[in-house]
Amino acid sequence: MAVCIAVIAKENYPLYIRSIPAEHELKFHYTVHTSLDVVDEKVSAMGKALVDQRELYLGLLYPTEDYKVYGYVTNSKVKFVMVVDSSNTALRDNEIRSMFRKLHNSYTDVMCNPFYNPGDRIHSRAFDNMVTSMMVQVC
């Protein structure tokens, strides 16, 4: 079950982020922002390499005891990440990147609301709509 998901800006600050237990919001905070390193590093291998450039699943950003956390990238350098519920054995790769492209889709269209000041938090109901059907469907 995907337990937190959030947008990050080209510049490191969140967008967006969702979580499920508020209780345990700050703790994924945490979580996705030392998701970012990772992140980085990801990146620029890929650049270094001779990888397909549109490829933007990074996959499994790294494994903890309770969760797992995966990453995606736009080609505008905005970061999607996404932590899982490691006991859910069921969720299998193929999943998580449609979901991902779910969640870019829907960003895509926040991003193409004439009333939405880029950089800003976002402030959609579809979105919002959107993250907890994806959060609620995994289960």
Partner chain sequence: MSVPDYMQCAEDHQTLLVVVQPVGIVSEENFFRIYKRISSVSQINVRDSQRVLYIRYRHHYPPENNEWGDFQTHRKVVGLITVTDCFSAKDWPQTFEKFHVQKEIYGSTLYDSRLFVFGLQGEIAEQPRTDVAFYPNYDECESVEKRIEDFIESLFIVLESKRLDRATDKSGDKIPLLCVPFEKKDFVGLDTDSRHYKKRCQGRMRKHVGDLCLQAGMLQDSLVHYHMSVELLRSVNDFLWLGAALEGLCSASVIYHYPGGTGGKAGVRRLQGTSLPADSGNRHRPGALTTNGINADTSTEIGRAKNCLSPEDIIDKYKEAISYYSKYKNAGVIELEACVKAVRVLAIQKRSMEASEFLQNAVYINLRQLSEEEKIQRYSILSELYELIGFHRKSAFFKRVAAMQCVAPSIAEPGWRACYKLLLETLPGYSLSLDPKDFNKGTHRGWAAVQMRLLHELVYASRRMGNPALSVRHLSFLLQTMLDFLSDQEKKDVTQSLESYTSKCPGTMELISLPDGLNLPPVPFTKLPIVRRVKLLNLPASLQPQKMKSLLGQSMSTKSPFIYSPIIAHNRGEERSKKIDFQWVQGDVCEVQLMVYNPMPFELRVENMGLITSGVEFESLPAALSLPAESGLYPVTLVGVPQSTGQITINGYHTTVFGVFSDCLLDSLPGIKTNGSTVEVIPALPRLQISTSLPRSARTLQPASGDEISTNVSVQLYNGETQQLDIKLENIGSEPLETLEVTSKILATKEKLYGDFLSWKLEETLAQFPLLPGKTATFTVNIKVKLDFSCQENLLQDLNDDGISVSGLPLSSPFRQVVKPRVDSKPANPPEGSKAGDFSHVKTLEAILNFKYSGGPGHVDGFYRNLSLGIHVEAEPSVFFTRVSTLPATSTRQCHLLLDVFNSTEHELTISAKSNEELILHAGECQRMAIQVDKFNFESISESPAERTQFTNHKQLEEERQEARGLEINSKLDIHWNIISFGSVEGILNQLVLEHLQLAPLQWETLLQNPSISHMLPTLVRHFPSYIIGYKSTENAERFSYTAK
Given for the second form:
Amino acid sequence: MAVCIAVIAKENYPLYIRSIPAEHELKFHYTVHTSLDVVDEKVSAMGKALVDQRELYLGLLYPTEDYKVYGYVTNSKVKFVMVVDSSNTALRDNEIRSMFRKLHNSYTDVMCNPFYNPGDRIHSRAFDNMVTSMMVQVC
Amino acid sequence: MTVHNLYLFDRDGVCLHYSEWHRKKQAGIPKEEEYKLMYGMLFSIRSFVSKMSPVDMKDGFLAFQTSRYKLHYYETPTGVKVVMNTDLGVGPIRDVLHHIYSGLYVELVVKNPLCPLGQTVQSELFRSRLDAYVRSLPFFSARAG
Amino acid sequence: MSRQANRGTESKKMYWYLPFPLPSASLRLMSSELFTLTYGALVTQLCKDYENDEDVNKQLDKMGYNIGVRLIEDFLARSNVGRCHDFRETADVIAKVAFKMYLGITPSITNWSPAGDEFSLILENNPLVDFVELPDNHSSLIYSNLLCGVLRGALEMVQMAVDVKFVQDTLKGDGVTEIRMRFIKRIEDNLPAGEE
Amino acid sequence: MSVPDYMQCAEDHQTLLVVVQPVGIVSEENFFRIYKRISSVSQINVRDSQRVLYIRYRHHYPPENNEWGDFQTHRKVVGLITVTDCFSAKDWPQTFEKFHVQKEIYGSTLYDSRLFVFGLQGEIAEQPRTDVAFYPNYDECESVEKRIEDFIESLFIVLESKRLDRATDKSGDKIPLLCVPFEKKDFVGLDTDSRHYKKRCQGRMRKHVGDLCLQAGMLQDSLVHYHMSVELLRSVNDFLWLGAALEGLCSASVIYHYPGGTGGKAGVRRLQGTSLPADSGNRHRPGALTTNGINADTSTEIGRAKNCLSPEDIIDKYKEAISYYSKYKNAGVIELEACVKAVRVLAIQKRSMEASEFLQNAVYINLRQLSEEEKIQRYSILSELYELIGFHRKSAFFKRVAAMQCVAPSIAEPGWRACYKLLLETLPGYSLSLDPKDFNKGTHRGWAAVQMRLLHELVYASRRMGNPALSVRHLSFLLQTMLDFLSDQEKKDVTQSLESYTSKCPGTMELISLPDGLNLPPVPFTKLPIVRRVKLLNLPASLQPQKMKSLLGQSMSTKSPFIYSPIIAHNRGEERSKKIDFQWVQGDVCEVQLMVYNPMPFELRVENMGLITSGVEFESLPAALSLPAESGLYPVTLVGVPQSTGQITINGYHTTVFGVFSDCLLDSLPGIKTNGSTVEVIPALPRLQISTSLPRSARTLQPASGDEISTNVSVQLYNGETQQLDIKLENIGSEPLETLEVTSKILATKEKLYGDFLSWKLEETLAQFPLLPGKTATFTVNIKVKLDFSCQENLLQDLNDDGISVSGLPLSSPFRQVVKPRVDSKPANPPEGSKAGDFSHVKTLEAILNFKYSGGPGHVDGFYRNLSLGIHVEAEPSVFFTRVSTLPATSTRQCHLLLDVFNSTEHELTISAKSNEELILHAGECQRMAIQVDKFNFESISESPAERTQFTNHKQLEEERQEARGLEINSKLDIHWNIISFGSVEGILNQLVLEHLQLAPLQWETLLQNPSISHMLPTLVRHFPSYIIGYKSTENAERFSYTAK
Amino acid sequence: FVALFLLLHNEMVTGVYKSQEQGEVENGRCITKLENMGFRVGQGLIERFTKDTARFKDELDIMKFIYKDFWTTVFKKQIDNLRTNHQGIYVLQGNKFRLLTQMSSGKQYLDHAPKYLAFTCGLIRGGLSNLGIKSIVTAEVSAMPTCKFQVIIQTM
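We have the form predicted on its own; now please give the form predicted together with the partner chain.
Let us now look at the entire complex, which starts with that chain.
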């Protein structure tokens, strides 16, 4: 269902980005890159905002004519961005949320792999598989 | 009732620790010699006991006593031996010896990276705790005996 | 180091106290992770220090051994397990008590050699390798080799010379992790030299 | 309505639109001079009222926009000012005509107009006219501003009148229906009597009046009117106008809340233009709101501000308005502009999220086909707005789109410069700096994909701009900083294009500064190749300068403070600054070794790679190398010659790769290892080269101490032979060789050495000093080997075994065995065995000659050099004493000593004992010689107490005795020989022979107590069987010699 | 696990120091090595621990978390107190520090203490840094097994 999934480091560079179809990858690079403006805005707003809005899930960042872009920020300031085909109306907010949870869990495992240096690009079979599962399983 | 002294040997007969409380008579030989003697004795008793044993036995011997004192013996499968001499009044104290092993030796020596195994224990902590523990024993008393 | 700390603590006047926290849940799980990650850090560090995997394996085994010789004492102290009569009993104790106690898993004991001096421990899941993905350039690394050392060291302390090695490893794509143990000989203890 | 004004902002609603235009030919310069002055009058207080009038000037305005004037009156051109040149009266009429033509364009909406005529004088200029002003020239027109103010006054009067009669007309009589252009046709045949229709008319009119009030500076009234019109229009679902009414409401409220203006710079400009201070607004509308929000006490204002929207409402109303606009595609521009206005307001309110939503919406409003220029303008404005709300990435994105638009294929002549400029502006948005230094800290943490794309575009644009230097710089930068992210193919491509560019314009280390102030720092290729280690090398041992009394600072301790945090990295710095504890020598070639490797998937050619140094003047000798693809670490040695003395520091190295020059400084290299980079250069020293008469030896000897040997020579000598070694000393340096000391060191050998092995006289050599550069001197060393060739018993035995007691016949010689080995050879020595035997005669001696020399300035500073020559000598004996026996002489004090002497050389030699005459031995010949000797007593020699004390150890004592005896006998017998063909070979009896002699009954007790006979027993047995039979310890000489017979 | 971790840690320390003996014998390096291992572990742990917690408000919030959940889970017992001067310096004090209790109580072996604390310092620093707080963590032992960890926040 997701057409592009990206993991972005604390310092706002991609740790992982995958999209279908792969050829459009660069385009998605731009989509995700620009979406960070919104992420930053939301996070900083959260800083101001009081206890209420303290969820890791940021919800819809912005819609473009043919995509919806969702965001999620971990406590370690790592960002997950998911681009979904806006034609795909079946997706409820909760499903997106749970997808992000899955993503986060999987990322955590990557972080715990002793052979992974935090901050490097993610090369992990496990993570790949998980992402693929999210990309393909069309509803 | 009273506690005379205590030996702690390891598998290879090294005397890891010795301390005494109410020891009325010294062997009159250098301590090193004494340890060797003690260990030698235990070793032989042990082997005799198991040789002579009419049934297949597990824990080796637990104690022996003379008319004046009683020697309590505790040995782990790893060959650590705790030996305590008390007067005759003291009953079986396996649990005490076990605690000296598990509660003190293992905790404070084995788990202390700074205490190399197979050598006399230097840790003050161990010594003080051991002393405190023994003194706290119900059958430890200066007056008696 | 004290020098270090003094700088900060002593000089700063105004302090402020927090209430005591309530111990959080699922401690056990977390601390197992602490162990797993620490082990991971160790292995990777070794990989940095030694260029080839064989040396790392050796080092792991050596460290394992050193741990084993101490761990056994802790084990005996906490479990009131006595001397074992035969190798089968030992196998049981290792699998059912030791592994349970220290790694929270109970490997199954299988394919005994006819002579009864060799058996395999099958670990369905090996806590050491949660999260681990071996990079391709470490194909010959035996990640969990520490365990072999531990077992070797521990058993040696109870007068059993054994040979321990991994024959299967989930990290290498095998279905399960299998540790093969072979009994070599019983180490008779004897009087230290200079005794008569 | 087609041309959007992206700069428009809410407060523009209160302005009157005045168009200023030239007619006829007016130089642009002049026009804008005057335009500036006119537009400076943008705000005036209407006399006898608190109201302020704002004017918006345009020098060009599309008439079709004007048609929307009824919809929003600030779009209506109400004033026209034309500027013209006119120099002669006769031109005047048509000039004036032109003015009227011009007026026609906006005629429908104009309130009033003016004509400014420049240059015309004379009677026409005299007659005063309200609508025309004459000025002699552009410099003398002081009254312009005044004129404008009057003009505005008149505009105001008209405005005011319109406002009044519109505001006052009663709902009774018919109100015209105001329309926007595209509505006109829809309204034919509408029931103009329906209440619905009336309401619509009223609503629209109200709205219109609201506009007028706003323009007339009556904010409150406008608010009231807008509110009313909103109600009216809502009731009749007149959405387009409802939108307008709502927007009017917003505008008014914005003006009320944000007197500073929302248009950013534009707003500021407006205020600067005025004579009033920036806070003038406040004076007119006390208690107005600061940009930060509602002012603390608005109590006094409540009455006034009751109709005013709160900041939040403003946005909601904008939203609503826009949603209505969006129903009409012809109102696209209105909608678009409304969005922009809203965004500007939100920007001030710091509500970026909502702002971005408005912008998002604006992005998707598609107007009719825009021209490329319009597109560019649109994208850049979007970019600006995003910047305004702090969405830098988004802003950069649109800037980039704009840039691409500049060079869209559809454009006739693409604006590469513009494109390039815009691209540069996007850099911050992609957090990309063009300074390679920012990339030195470890791995690059940035959004490589987009950054690379941008760099590629920069390269391309700059190339199309025809500025190869730029493209090279950008491309180098791309290669250097993005290397890790380039695929192998990309690496190939990039380097190829780079090479093709540099072929025209090589890359330099200069800083390129761009017109708009941006600087492009140079990009040294520190990754092509990657340098891992830099190691300054010591001079070869023979050239290392030594200090007379060495005192060199040892490495300082680098004890890290006890902080846990990976600050260890710091001590890399220390490492580098650390001084090295060897020196280089002025004028001598010095080497620095770099461990480099090539990260590229193809061979890397590096031209003129050389050292960058500071301190001592240094002549660097660049090298060229080519590294295999993805080479592992690869040693490269860079050399140079220090020309002066002092401290020299290696700061880095320079290279040329792909036609780009790079200066790579060590400090800017991450994770590089050095052994220090500063070394002392000491004054020049001479260089000594030695050559000898002897052949160089293949095998080099291993000296015990560290000093290695530059040359080795070897020579074979007969034992006792003396050989002269001529050494040629040449000064191949550039300094005079002033001093020379020669020392020798004999390498540990078990051999006992008689006499001195090496001897020389330095004087005559030194006589030739100082040795100037290029000059040579000779130095002679005498090599003399006197060795003890004992333990050749085998030889003796052989002889004895073949049972010839008295010899003289060649066949008894071992030499003969060598010549033709016996068939029935005993296992003891098989044919080769004998050969081996021969070999074993050769003994080797090794020594080192040390030349310690100095000269020139280095000498003055107390430095010297050490050169050592290894000497390898193989000595073989020339004479063997194959058999020894004694005969009693007539006197018991004497005896005859019989020696079988064997000449093992290929030369004829003569041998003689003290008294006897010379005996000639031919090559390989063996003869017996008899010598009469006195018996003597060894004890006398060895028993001296002195020695006793000296040699406590028994064994030593024994040896000493032996030797002493040997010498004693030697001197007694004084046997010597020489090989006739070449110089004297002074022979000595070897230890063994001496032992034999001692066996002889010269003194018996000695023998017994002498342990050294033990190994001789076999011989003994043969010689003196009886002695063996009866262990008669007190044998006497006669008895013995007797039995011997 | 407890015992196992303890022994593993001890073995690591000795291991590192042994490996140094053949090689550059620089105390600083060993400490750093241990510290770095701890750092990496800290990063990993915090990632897991914070997976399900709400977003942190501020530095103090984070410090509280570190010393509550983090510490407690890592060392089985809550830290005895946390103090701060509100200027980026925090002091966590453990009166019975797990890695020291079995060693000694008092001055004996004091000079060995540093190497058995380096890892923990790294652990804390790693955790913090992963939460976006750069810091220097030092430890102080005046008498074992009490131990103070001082966190100095690096404001950049």
